[in-house]
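For reference, the chain that follows is the form predicted on its own, supplied as structure tokens.
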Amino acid sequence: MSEITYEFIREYLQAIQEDEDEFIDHIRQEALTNGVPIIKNEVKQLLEVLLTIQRPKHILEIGTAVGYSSIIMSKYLDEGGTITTIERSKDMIDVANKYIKMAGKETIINILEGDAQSILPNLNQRFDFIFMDAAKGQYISFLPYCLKLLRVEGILVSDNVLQDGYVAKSRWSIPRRQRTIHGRMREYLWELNHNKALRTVILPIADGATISCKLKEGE
């Protein structure tokens, strides 16, 4: 497995971070123990800074998992704000609902159960901030809906876009089983960078993240 950042740099940056909230740390440790994928510390900090600047009213998250990132993001909502988050795994939803209730966020965070490909076309609310952290091979399929749902000057953040660095390699140098997602993620990153309605930066942190600002409505 490739690394896109030097481990000694990551260890240093983690060492100087502020101590984590006990409840958030509990969710993280439980997720890691149970093998549940959650955002890395670098992406957590990125979200916190962006949300502190923007103070969004309405957030859309694609990929709830155990509710870790939803609960973190809920701290930075504008007054009266909400988070709509999509998850297809019933087991994940059960755990997420437990944590959301423990955090006292059940009136703020609303989980929609099902596949994002079916749910996104039926949403009609505009969002100030969208966080994409679901099936990586589906990002390119979700993008048109995200562009429609995101308001102008809204922010789209996508996680795990570099796939341990494989995305930057030739298709023929990676295992055959990874070539489909390799191609789809490359298509997604190309579209983010060339879509005239967006201004995008790709950050080589954690497993790669993008920040895209919507400049105008798509043609």
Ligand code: SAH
The other form holds:
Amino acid sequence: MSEITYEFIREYLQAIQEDEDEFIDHIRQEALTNGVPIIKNEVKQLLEVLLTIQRPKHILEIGTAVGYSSIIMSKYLDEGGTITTIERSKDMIDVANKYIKMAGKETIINILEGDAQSILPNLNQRFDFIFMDAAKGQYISFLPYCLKLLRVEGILVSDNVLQDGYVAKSRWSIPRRQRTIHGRMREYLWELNHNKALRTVILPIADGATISCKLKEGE
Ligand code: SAH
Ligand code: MG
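Now that you have shown the form predicted on its own, what about the form predicted together with S-adenosyl-L-homocysteine?
Full complex below, order starting with the chain above.
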């Protein structure tokens, strides 16, 4: 259970939500039933606001899962826009393809199958918006590629950066098996805050999310 937000506040915010589109809600329910870690509502709304402001043409997502966040983001693309989304699990891709087809977005959302670690170095298209939502221990190694692929004034959003609050706790207070990922996520957040090419805000919403704007090309 998340330790970074108060349950009564989340419940209140949930209660004042507008009703969700039936199809999106169907994907959400099925994903939750199957234990797929899709974005929480606060992050969904965060993406929707940012994308409404930016109207990106090309979005890159790392971590498709069943296509829930991709399908949501695809509504906010500029005309002729595309989403490139990376996923390594064949089972997830099968489900994602089914939903993407049902949503009529098969020509807009393109899934790249494989590990982001090997796919990212081979991408050469520029992106306006990048959504990082894959294995948390890998964000720090994906970052240099994201910086290169993102255009100046482009936006990088990353999800689950606080890991139920563990990231903010001392290394010694958390289970040994989580320490590597804890260290890597701390390194990632440090880099987002200190990299001269980025302006970042770390938001303690949902499971922790960051928004970074690329200010200039890296040196
Ligand atoms: N963005 C989705 C949820 C993604 S869950 C949504 O909100 O709807 C994270 C997904 O990232 C999982 O499906 C997992 O298989 C995938 N993943 C994790 N590490 C990866 C990697 N290195 N390369 C490709 N996919 C990865
Ligand atoms: Mg997530």
